[in-house]
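Read the single chain below, which is given as structure tokens and is the form predicted alone.
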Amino acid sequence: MKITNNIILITGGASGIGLGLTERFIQENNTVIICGRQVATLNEVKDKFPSVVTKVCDLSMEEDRIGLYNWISENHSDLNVLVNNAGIQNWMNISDIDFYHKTENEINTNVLAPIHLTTLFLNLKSLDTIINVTSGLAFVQLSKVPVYCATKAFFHSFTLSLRYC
């Protein structure tokens, strides 16, 4: 991928990792788009760098995950760069009343949303680079986060698949 004067779509793009994302492409002379579910965490990093382009969508709806890809092929059709970066993490224990629930909302956000958004940006002819944002918790077992880290298994797995389609 080069990395300059690129459109980039970056999910998750106004905090952590993310955000990281979202300042270094923007050094680079690229487009930045972010989505995120937080209004005023999205308008923090577009008053720190007014280029920025924001969408607010919660990305474990999946009308929601529609309605972006809408929103980008009406409005950023030359998008070229999808970066699948969003991502919760539910400290909780088997136990918790409310595991289920939560154990949901974490696969929807995780591993439904990243794959949705995938298959539908394949449909942006311009679309030539898909970066998936996993985690080291991919390969370690933390406890506490016990989805999370099937989540991200999940998901490196799903990443190395796509490099042989």
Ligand SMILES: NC(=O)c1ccc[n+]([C@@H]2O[C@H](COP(=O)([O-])OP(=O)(O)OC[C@H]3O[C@@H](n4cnc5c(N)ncnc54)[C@H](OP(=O)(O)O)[C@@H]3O)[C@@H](O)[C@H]2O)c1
The other form holds:
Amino acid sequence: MKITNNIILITGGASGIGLGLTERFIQENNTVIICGRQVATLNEVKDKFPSVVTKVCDLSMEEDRIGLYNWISENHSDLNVLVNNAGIQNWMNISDIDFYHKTENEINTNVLAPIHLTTLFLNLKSLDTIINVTSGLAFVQLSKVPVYCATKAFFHSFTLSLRYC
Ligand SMILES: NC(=O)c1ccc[n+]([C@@H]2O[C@H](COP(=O)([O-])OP(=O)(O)OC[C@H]3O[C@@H](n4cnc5c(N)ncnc54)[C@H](OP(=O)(O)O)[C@@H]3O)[C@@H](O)[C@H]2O)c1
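Switch from the form predicted alone to the form predicted in complex with the ligand and give that structure.
After this comes the whole thing, all chains and molecules, with the earlier chain placed first.
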């Protein structure tokens, strides 16, 4: 992809790897839109990089994903890059009482959210690039984070298939 003059949505772009991408893409003269659940964290990034556009949303919720897409299609309809970066990692054991609910949340955030966003944002005529952040743990199993590893293996496989669609 060309690395300047894009309109880019980076999910989870206010911290960690997402923030690194945000900073780098701003340096390269791109318009960067970031989203996350925590208003304070988004505002901190906005204070540091005034050109960043922020949107609060919880990507584990289907209605928030649709809301994010509708808001971008109304306000930034020339968006051309989607970076599916937001993800969570839960340390857990199958004997935990809340194992199922943690699993549901992790699958919603790491798998269903980026797949749903991909289907939604493909409706934008300007979209030409999708970047998916997976993990080395797609290939190596770590028993403390069994569902995380499985979500990243899923997402990696899905991403490879997407290249041929
Ligand atoms: N760190 C590593 O060593 C590593 C290695 C390989 C791959 N990865 C992957 O890289 C990506 C980023 O990881 P990171 O380490 O940078 O994590 P991080 O620092 O915890 O950042 C995750 C970001 O995702 C956002 N997020 C999480 N759940 C969300 C939700 N339901 N709705 C909206 N935003 C949500 C968070 O914002 P809010 O909390 O404000 O919602 C946060 O900005 C993840 O997909 C992760 O699996 C990380």
